[in-house]
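To begin, one chain is listed below as structure tokens, in the form predicted on its own.
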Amino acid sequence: MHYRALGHTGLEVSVLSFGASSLGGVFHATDDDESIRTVRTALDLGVNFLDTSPYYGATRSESVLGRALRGVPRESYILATKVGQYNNGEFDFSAARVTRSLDESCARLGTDYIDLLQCHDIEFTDLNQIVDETLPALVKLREAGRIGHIGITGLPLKIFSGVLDRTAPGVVETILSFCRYELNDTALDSLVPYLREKKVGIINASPTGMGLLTPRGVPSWHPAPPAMVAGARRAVEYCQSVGADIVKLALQFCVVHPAFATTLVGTANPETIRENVAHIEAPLDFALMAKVLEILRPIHNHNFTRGRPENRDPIIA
């Protein structure tokens, strides 16, 4: 396993990290004992960055992850969770709620310290509140030694500058972006110079586009338009026709980008996490990569967005 610096946090994170949303049964039904084995397998393979949220499975993800980490030396992993989104998509970024949320998450996770606390999916709220109320509350928690670092997450790319341009240097130390750097969409790459100038570390998530680039395909709730789903499906089917694994290719495509500290993958299956780690350590098939990128060219950077109207990215289709 290789490790990279997470911005200027001082944290060295594995280039492939563990997204614990799967532990909450977000994508399909899961078995908690198998989920616990999956976390332990990831740690054994050198994955040291674990990301969760009270929203995933309505706290189930945090609870299962906490069980998996019992007895594991605290210094052997970097733990990230989130505040602001709860239950079935209820948002509360008030100072009082995010402070209480940290206490609740620590209890479920079996720790008194979170390495990285992130504002979860800020596109669904007024960014003025994030800047004027939420982040100052998290700074107080950081100063009190309850958390190590502060981040923001979301789907639309415009939200990141919408916050970073209005906060003092060092307040926000990381961003987590998903579905905006993968084989079919590399828009996040355009923000790299800006984020480097702001000294903000980049966490990339959903390298398969939340199922777009998988043989299983997208779940029923997936927001991608039909043309985007069909375009991705052509690439999946081509890989199947030549005996190649598009998930392997998707993971390799993301982890080789030197500006991304880590790429999050989610699974509740021990064998899948073993395969994912093996994928990123295998040689890259450049000819296959070129062919798949060619197939995906008609939908390159086509996107979907969400959140309050003022926070949404323009749609490219």
The other form holds:
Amino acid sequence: MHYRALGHTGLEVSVLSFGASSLGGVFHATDDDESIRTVRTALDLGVNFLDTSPYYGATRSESVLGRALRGVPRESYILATKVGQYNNGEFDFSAARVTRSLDESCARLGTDYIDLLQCHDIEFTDLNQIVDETLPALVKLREAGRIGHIGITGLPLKIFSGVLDRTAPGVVETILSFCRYELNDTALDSLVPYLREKKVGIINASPTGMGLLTPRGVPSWHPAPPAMVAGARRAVEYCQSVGADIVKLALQFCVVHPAFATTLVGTANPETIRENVAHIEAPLDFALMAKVLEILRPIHNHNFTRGRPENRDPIIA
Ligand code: NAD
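Condition change, the form predicted on its own to the form predicted in complex with nicotinamide-adenine-dinucleotide (NAD):
All chains and molecules follow, beginning with the one already shown.
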């Protein structure tokens, strides 16, 4: 496993990291004991960055992750969770709620300290509230030593500058972007110089596009329009036809980008995390990569967006 600096946080994170949304059963039914073995396997393989949220599986992801981490030395892993989004699409970024949320997450995760606390999917709220109320509350928690670092997450790329342009340097230390840098979409790349200038670390999530680039395909709630799903399917089927694994290619494509500190991939299966770590350590098949990128060209950077109208990215379809 290789490690990279997460922006200017001082944290060194594994280039492949563990996304725990799958532990909440958000993709398909999962077995908690198997989920726990998956986390332990990830740690054994050198994965040291774990990301969750109270939203995933309505707190189940955090609870299962907490059970998995029982007895594991706290300093051996970097724990990230989030505030502001809860079950049933409920959002509350008020200072009081995010402060209470930290305590609740800590109780479920069996710790009194979170390394990285992130505002979860800020496109669904008024960014003025994030800037004027939520982030100042998180800064107080950071000053009090309850959290190490502060981040923001979401789907539309415009939300990142929407917040970073209006906050003092050092307030927001990381962004987590998802589904905007994967085999079929490289839009996040255009933000790299800006984020570097802002001294903000980049976490790239969902290298398979939340299942788009997997043999299993997308879950029913997936927001991609049918043409995009069909376009991705063609690449999946091509890989199957030549006996190649599209997930391997998808992970390699993300992990080699030197500006992304880490790529978060989700699974609740110990064998799958083992496979994924092996994938990123295997040599890249450049001819296959070129062929798959060519198949995906018709849907390159096609996207979906969400959130408040003022926070949405323009749609390319
Ligand atoms: P992902 O691209 O990692 O896809 C996960 C899906 O891919 C699951 O169905 C999993 O079973 C499957 N998969 C993984 N490895 C596989 C393999 N080798 N073969 C076949 N299938 C495989 O998307 P994700 O789980 O949504 O994203 C990863 C993590 O990133 C999340 O768990 C979460 O921690 C984080 N994330 C955060 C946000 C946010 O903060 N707004 C959004 C998206 C993701």
